[in-house]
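Here you get one chain, nothing else, as C-alpha cells; it is the form predicted on its own.
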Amino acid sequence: MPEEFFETLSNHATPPVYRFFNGKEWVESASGKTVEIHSPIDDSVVGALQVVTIVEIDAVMTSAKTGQAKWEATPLNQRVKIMHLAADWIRHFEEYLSTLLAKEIGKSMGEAKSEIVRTADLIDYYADEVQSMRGETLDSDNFPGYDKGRIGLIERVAWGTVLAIAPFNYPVNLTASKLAPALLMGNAVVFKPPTQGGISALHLAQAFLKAGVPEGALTCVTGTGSDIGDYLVSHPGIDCITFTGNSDTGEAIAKKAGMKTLVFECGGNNPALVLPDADMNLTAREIIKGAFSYAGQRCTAIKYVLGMPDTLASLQTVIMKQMPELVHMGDPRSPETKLVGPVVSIAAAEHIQSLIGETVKAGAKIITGGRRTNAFVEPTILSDVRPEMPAVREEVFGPVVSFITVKDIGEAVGIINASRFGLQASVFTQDEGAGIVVAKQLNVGTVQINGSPQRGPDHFPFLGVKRSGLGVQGVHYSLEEMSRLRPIVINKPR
C-alpha cells in the first residue's frame, strides 16, 4: 500500500506535516517552524514543510561526510541494483505519485503519469549507462620529449557532498536527474526539494531510501530559499553544486558559493524562428504545444516566434484554427483539459499578467487571452511586439507567447543572440539544409529544426549559454558531471 510505503514522511496529521531525512530518519525540526503547501488548482493546503535549522544542516554535512566514504566503496553493481529498484518503486506507485503531482503544482493527469513513467526509466538508462563509464591509460612517450618512463592511470571518482536543488515544475522527473547520477557516481547527496513540488519531490527521494540508499549517502532537508538557501549553497561541506532554476538565482548561489563546481539549468526564453517556407500546420503544432504545455512553466517553452511579416500573418492564421482543438484551460485533473491548467500560484499569475499589461502598454496587441482567473492565465499570444518590450525581455514563466516581425534571417539572428538567454531556440524550414545553415549562427545550446525545445531524449547533451546553465546534462554527460578525474602517474625507475 502506498500509505504503508510513505508513511515515515509526515505526521498524518489533516493537513500533514511533511519530515525532513537527516541521513537516519525522517525527522521534525526543532525550528517549529513549517511552510504550507497551497494546491493551485483550489488554493487547498496540500500538506507542510519543515524548516529546518542552521545546526540540523551542520549535523546533515557530518552525516553525508561519513555516509560518502562508504558509499564510494560499495561496488559500483550493488550500486546499479538500488537505482534499478528505485526505479520499479516509482513504476508500482505510478498511480500514486501521478496524483500527488497533480493536485501540488496543478500539472495535468497526463502530464503528471509521463512525467513519473519517464523518471523510472531515466534511473535504469542511467543505471544501465554508468557500467559502460571508463578511464583510461596514458604512455609518457605519446607527447615530444618524453621517454616510456612515465604511465599515467586516469579513473572517475566522486566530488565528494552534492548539493542537488531541483525546480517546482518537474519535481520529480528534475530530481532524480540529480540524485541517480550523482549516487551512482559514488557522491553522497544533500538534497534540497523545492517548496512547491517538494512533497512529491520527498516521496521520490523516499523511493531511493526504500531501494536501499544506504545511511548518509542521501539526506533530505527542506525550507524556503530564503530560510536556508544561502548557508546550503556556501557552506563547506559542499563540494558540488547541481541546480535547476531561474537565472537570477543561479547567478546569487554562483556568488556565494565559491570555489565549487556547479551545474545549472536556468532559464530559457526560448525563440523559433520561422523561415518562409515552412509547412505551416506542423509550424503551428510544434509552437502551440512549445508555448502551452504545462501552462508555458518550462524552461524549454517558446516564448517569442521570429518571422517576416507575411510569413507571421499566415502562421497566426492556422495557430488560431489549430488552438481551439489543441487548447482547453481548465482543472488539470479533468480529462477534457488540453495543455493549460494553473500556474503555479496566484502570485505567479499576477507577476505574469503584470507582464502582459506592460508589454500592451508598451504597443503589444493582444490576438487571443490575456485575462487571469486565480491561478489561471488564458493561453495569451501577443503581437506587434519588439524585444525590447518585458514580455521578451523576460522570461514570461507562464503561457504566454510574443510575435515580432523582422525584415529578414539576419536580423532574426541578431535578436536572438543579442538575448541575456541561450537554452535552446527552434527553426521551421522545409529545406533542412537551410536550417543546418541558421541553427550555426545561433548562440543557443541546442537548436531544433522543425521540434519545439525539448530536454530530452535524455541521452541527447542538454546545456544552455549565457545566463541559461553551466555544464552539460544528459545521462552520459551528467555521469562526467558529477564525478572528476583522478589521475595516477606512476614512475619507472630508470
The other form holds:
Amino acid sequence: MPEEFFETLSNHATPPVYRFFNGKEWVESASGKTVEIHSPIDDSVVGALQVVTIVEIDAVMTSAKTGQAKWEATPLNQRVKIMHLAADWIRHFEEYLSTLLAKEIGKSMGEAKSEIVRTADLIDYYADEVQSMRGETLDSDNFPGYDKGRIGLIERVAWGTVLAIAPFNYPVNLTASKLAPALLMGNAVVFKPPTQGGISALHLAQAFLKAGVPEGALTCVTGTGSDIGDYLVSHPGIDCITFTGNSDTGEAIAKKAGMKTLVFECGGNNPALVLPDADMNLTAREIIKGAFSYAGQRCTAIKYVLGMPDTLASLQTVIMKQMPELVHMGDPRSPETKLVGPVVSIAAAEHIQSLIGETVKAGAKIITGGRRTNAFVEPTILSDVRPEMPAVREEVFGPVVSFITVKDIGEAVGIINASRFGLQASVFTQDEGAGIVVAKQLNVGTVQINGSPQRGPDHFPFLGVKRSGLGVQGVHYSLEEMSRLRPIVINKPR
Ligand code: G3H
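The form predicted together with glyceraldehyde-3-phosphate (G3H), contrasted with the form predicted on its own above:
Next comes the full complex, and the chain you just saw is listed first.
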C-alpha cells in the first residue's frame, strides 16, 4: 500500500508538511519555516516542504561522512541488489507516483508514467553497468626514460559526499539519474530536491531508503535555493556537486562551490536546422514534439528553427496542418490533452508571455498562440525572429518556438555557434552524409540527424558545452563522473 510505504514522509496535516531525512529518519525541522507547493493546474496546495536550518545541514554532513565510509565498504554486489530493489519499488508504485507527479508539476499522465517507468529502467541499467567497471594496470617503461621499475594499479573510488540537486521538470527521473550512480560508486549523497517537484522527489528517495540504503548514505535536505543553496554548495563536507537546472543557477553554483568536482546539466536553447531536401512531414512532427512536449519545459526542447525562406515557408504550412492532431492544450490529467499542459507556475507563465511580447515588439510575428490563462501558455510559433531577440537570446522555458530565416547553411551554422548555449542541435535532411558534414561544424554536445533533441537513450553520452553543462552523463559516463581514479604505484627501484 502506498499510504504505508510513504507514511513517514509527512505529518499528514492539511496540507501535509513533508519532512527531511537526516540520515536516520524523516524528521521535522526546528526552523518551523515551510514553503507551500501549489499545483500549476489549478493552484491547489499539494503540500509543504520544510526549510531546514544550517545546524541541521551541518548534522546531515556529519552523518553523511560516517555513513559514506561504511557504505563504500559494503560489497558492490549488495549495493547492486539494493538498487534493483529500489527500481522494483518504483515500478510497484507507478500509478501512485505518476498521479502525484501530474498534480505537482503538471505533466500529462502519459509523460508522468513514462518518467516513472524510465526511472526504474534507468536504475536497473546503472546497477547492471556498474558491474562491468574495471580498473587497469600500467607499466612505466612505455614512457621514454623509464624502465620497468614501476607498476601503476589504477582503480575507481568514490569522491566522498556528493551533493545532488535536481530540477522541477523531471523530479523523479533526474533525481534517480544522480542518486543511483553516486550511491553505486560508494558515495554518500546529500540530496536537495527542487522546490516545485520536491514532494515527488522525496517519494523517490523513500524508494532508495526502503530498499536498504543504510544510515547516512542518503540524506534529503529541503528548502528553497535562496534559503539553503549557498550554504550547501559551499559546504566543506561536499566533495562533488551534480546539478541539473538553469544556466544562471549553474554559473552561480560554480562560483560559490570552490574546488569541488562539478557535473552540470544546464539550459539548452536548442536549434533545429532544416536543409532544403528535408522530409517535411517528419521534420514538422519532430519539431512539434521537440518544441511542445511537456509544454517546452525540457532542457532538450527545440527553441528555434533555422532554414532558407522557401524551406521555412513549406515547413510552416506542414506544421500548421499537423498541429491540431498532435497538440491540444489542457489539464494534463485529461486524456484529450496532448503535449501542452500548464507551465510550472503562474509567475513562469507571465515571464514567458513577457518574452513573447518583447520579441514581437522587436519585429517578430505570431504565427499561432501567444496568449496565456493562469499557468497555461498557448503553444506559440513566432516568425521573422532574429537571434538577438529575447525569445532566442534567452532560453524560454515554455511552449514557444521561433523561426529564423537564413540566406544559407553557413549563416545558420554561424548563428548556432554564436549562441551562449550548446546542449544539442537537430539537422533535418534526407542526405545523412550532408547532415554529418553540418553536424561536424556545430559546437554543441550532441547533434541529432532527423530527430528532435533528447537525452535518451539514457546510456548515450549526454553533455553540454558553453553555458549548457560540465562533464558527461549517461549511464557509464555518470558512473565514471561519480568516481575518481586512484592510482597506486608500486616502485621497484633497481
Ligand atoms: O530537461 C532536461 C532533461 O534532461 C531532458 O530529458 O530529453 O528526456 O526530455 P529528455
